[in-house]
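Just one chain follows, in the form predicted alone, and it is written as structure tokens.
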Amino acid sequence: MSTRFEHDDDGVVVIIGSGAGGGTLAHALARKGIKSVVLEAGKRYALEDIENDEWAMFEKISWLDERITAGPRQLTETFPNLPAWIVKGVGGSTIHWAGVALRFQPHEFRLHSEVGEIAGANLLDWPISYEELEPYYVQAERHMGVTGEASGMPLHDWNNNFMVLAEGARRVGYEKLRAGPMAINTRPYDDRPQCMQAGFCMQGCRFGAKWSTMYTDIPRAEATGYCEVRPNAMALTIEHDERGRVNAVVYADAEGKLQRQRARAVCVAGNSIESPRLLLNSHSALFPDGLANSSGQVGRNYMTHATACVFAEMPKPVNMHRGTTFAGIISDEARLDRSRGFVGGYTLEVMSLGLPFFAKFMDPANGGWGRDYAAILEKYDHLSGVWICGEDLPMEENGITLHDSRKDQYGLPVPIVYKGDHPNDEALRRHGQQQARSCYDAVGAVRVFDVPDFPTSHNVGTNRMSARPEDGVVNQWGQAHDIDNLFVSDGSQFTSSGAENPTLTIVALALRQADHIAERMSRGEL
């Protein structure tokens, strides 16, 4: 039986969310002997619940509570209630993520200093440097089992999908071609087996080869006796005392009953939509605009990466579905080089989509109909695909707001998720699409085509870090500028998006934050 803490125990850290940020933080604190209660809105899953079935797993694990997609992009029409594809369950989106584990580059922490002001963008340097985070990147890579130097595991073998793209990339002059780094075991590591190359990474790894807090950090934190995880516990508001320090979280349990958990400190790690939503919903007479929002920046600067999907039909079978979903990365374009007509960079990440998902995403507006559509599906085994993942400039108008009248099943205002492109994003995307086409043309593609935008899983930036309180929500430790015992522990604290997948950086920041919390507790400051 796992540890149970009383609702009136004011000595616990309450962590909201159990994914890359919350799950990692709970485990790190537990190893230091610090008590925590993790409130997870979704249910708990076991490895036996994971199915190699795209739509079955989408329905099972996705966060499908009502949300409103808004903004001048196709997604508003094709996915009006699914602005982002994230998980509601113990383990969060580490169940669903594809395992790509890239570090930010040093210049990406100081983008504003590197490029200066850009009209329409709300650029800001991070209040930390790459050099400060680098030791935690190493810790995170070892902790997660990231292939490469830190873990000692070799990178993955190249599958056919990556071989096709990589050969084209070589022919157009690219050199930085790697099958990783990924937090997917290439041999047994950390009591987890090696990858079976089944190709259903984004449905959850039924073998446990891919790192996920679902079956690593969460059960290990519970095993210490210092952590209690409460599934089906939807955080509704964070309360505070007369001094403005947070002291409790009100949540709805599995039966819909309201519960109140007292807290020594609160760490918000509910993803970049739910985290600002919770802070905004926690307004009070002392904080009329929401908690930690004296700057007015809670919910703003939403970033999802500037992305695009390009697929090619090859003369011979590729069978892209065999192997990891994201089987290789080309990083030559991740540099900062304004001569290309945009700031920031991007990676070309070879990807596969299972036939059910591919059929949906190929034609989300019309439901899949017509000769051309059928001809592409007939050649599914000949397809190779690449995903462009690029720097997405923060814009103050992109963000999360609360609907004036529509309420969800808990009686909370439904979140409106607004996202538009900066002209820089559009220029980067066009460049990436052209370069991907060039790679495929160089190896004799029969045809090359774009796949329309679909809901992203990279959601960052709505409670950003800043050196000055007036510019953001939290400081360099993820600690709220306004409230010293309130922390943000997920990707919403990102100041910029970088060109890299966010999960490794979220984990590194959580490990760093755990050290900071423990140090402050040892000094009697928390």
Given for the second form:
Amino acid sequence: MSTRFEHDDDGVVVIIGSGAGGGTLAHALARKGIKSVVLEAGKRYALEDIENDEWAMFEKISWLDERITAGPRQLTETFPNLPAWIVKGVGGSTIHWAGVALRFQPHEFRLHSEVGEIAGANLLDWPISYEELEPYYVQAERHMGVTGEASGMPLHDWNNNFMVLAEGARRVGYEKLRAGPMAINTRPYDDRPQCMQAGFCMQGCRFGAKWSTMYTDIPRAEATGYCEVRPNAMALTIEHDERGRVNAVVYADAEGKLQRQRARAVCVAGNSIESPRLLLNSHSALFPDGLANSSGQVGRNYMTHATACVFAEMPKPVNMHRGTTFAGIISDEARLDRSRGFVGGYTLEVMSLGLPFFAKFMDPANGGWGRDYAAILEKYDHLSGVWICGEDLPMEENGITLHDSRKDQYGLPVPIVYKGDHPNDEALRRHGQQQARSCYDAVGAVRVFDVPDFPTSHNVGTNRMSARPEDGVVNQWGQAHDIDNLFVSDGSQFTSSGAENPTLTIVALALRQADHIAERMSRGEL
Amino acid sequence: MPLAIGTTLSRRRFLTLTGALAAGSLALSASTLWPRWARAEPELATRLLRLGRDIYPHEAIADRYYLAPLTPLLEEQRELIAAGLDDLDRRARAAHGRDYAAVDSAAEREALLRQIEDGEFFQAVRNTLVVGLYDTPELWQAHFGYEGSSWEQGGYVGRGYNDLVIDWL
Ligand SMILES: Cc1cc2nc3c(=O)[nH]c(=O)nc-3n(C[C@H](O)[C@H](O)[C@H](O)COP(=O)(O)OP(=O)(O)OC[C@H]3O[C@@H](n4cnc5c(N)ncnc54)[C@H](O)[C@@H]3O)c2cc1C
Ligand code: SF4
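Please give the corresponding structure for the form predicted in complex with the partner chain, as opposed to the form predicted alone shown earlier.
And the full complex, kicking off with our chain again.
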């Protein structure tokens, strides 16, 4: 088995979380000969654990520890304890993720400069530009096996679901229609097989055709001998010395026993709810408001993407469940164009759900039943669906706070996840729904209907990057402004949400951060 | 299963065997496929079934597929269910002069349910059904055209993931 490091080995980097950010970082550091211990709250899974079964996989791998959904939205009623859909397990949400791998656009790194102040929003430019990140985008695409130029893999063939949407889109004048880019192999690549179009991408890919740190970065990091992964290890607090440098992480092991792992540096990658929660829980005399929180921005500016879902019943069967879940992307509306009545853009991504999920999510509110509801379900094989992935503006009050008295199984205060919409988000969503409807109408839909939000899968922004320490939590390297050997390595460092799915950017940032950490170590600064 | 419920069931099952079942208005052939509790308590089962079938009406789906997912709910929250059904009958009698299940018009029954859709009883039944009924693999292909797990057959490569001809325009 893999290398084991002593608990008092203070030469290791401790990485918290093994998903897109943490898994990538562990692997990249290991390849440079930097030792790390990865603490992962969830279990380890094997490919054989992955089933083509929506509810079974949801219950098996999702993060179901108590969380409170708060804010002025329907989700507080429909999913009071499930604000977000995240994986708890080695591989993190890259087991569930659907593989859509889009780059942010250059203007999205400087949205504040582009559009100026917007009342009610806490907009800020990223302290890093597209140009600086571009080489890492290329590296990330090769690394993950993203179809397109960088990997040399062709895009997927259009599946039936996308053919329907794309035909409608063409008729309304859209031009940027593509089956990808996706981190799903169209032919064998990087020791992983080609996609079999099984259609259960969000339950985990049984074939391993989709990139996931579960079976790529994590085992490869371990194989180098420089990385030890500890599953069932929930980090509770990060400790520091009297100078304020972090030096250990206290975690609960599989038996619930407390352990303390010494650390040379700590990288937090627990996804956008757990990462700020951990920092807030790690308050001390020196850092009374939580670690790295002199700005007061830890846990704030939570963004989830402005989303909505539209489904349409077509005159004949479509069989949307066949083939990749998010089989195609329309990017015409991703541009910045204020004439539409909102800033920021959105992508339209064709989407499918299996019958069990669709029956629940078509209308999870109390009213989701009755003759009309059942009639739509009987037309399941005639349906096509699209998901809107739009820029969600950061608002200071959206975020993660700790409950006063409720504790979870680890004895930690339960997180309250508050999210409201900016009027801009609402305008964007309405526009997206209208455009999606037009696409489906143009291709002869029998009926088109909106589907309300479900627990969010894109969670970013709660430890945001900023040029000035007063405005955010980390700098352009993901390094805490307040503590120079503490890093944030996941989606929580996003300054804005963009109109694109987050993971490719998370991976690019992690690869870049690994270079930075290695350089500073070689200069003796860490 | 809590002991108390087990005891009730066996007593009721005894009643069934002594002929209580035959007294109901049920077709015996179909009800032999019902879950045990439902065979033992045909009256309660029939009332719950009417409700389940009104929440997600699918003519062609057999009764037992509604009753099976509701079984654990009944075991865990029997009082809530029984009280909820009684309340529903009271409402039906007030509005139409008869028990809920005896109201002929589906639209009228749905209207009664709309009044209670936010209540705990209705939500418990609906939430159980929406997850349970539609997660029944035997029903998928025949009633909805959903094919379920596909990795065993190597996914849909070469099996129609990209065979659509849009000829309906
Ligand atoms: C259904 C679904 C579909 C998605 N589809 C796409 C897509 O198509 N494209 C895209 O770009 N993105 C997609 N995403 C989002 C993507 O999965 C996330 O953006 C990404 O995985 C986030 O990376 P992360 O490193 O921030 O966190 P994660 O990947 O979630 O990893 C966090 C890990 O940290 C662990 N952890 C948390 N707290 C602690 C603690 N205190 N101690 C120890 N371990 C801890 C968690 O158990 C988890 O394993 C999807 C997500 C879901 C759920
Ligand atoms: S469609 Fe492709 S990527 Fe998705 S689960 Fe199936 S084989 Fe894996």
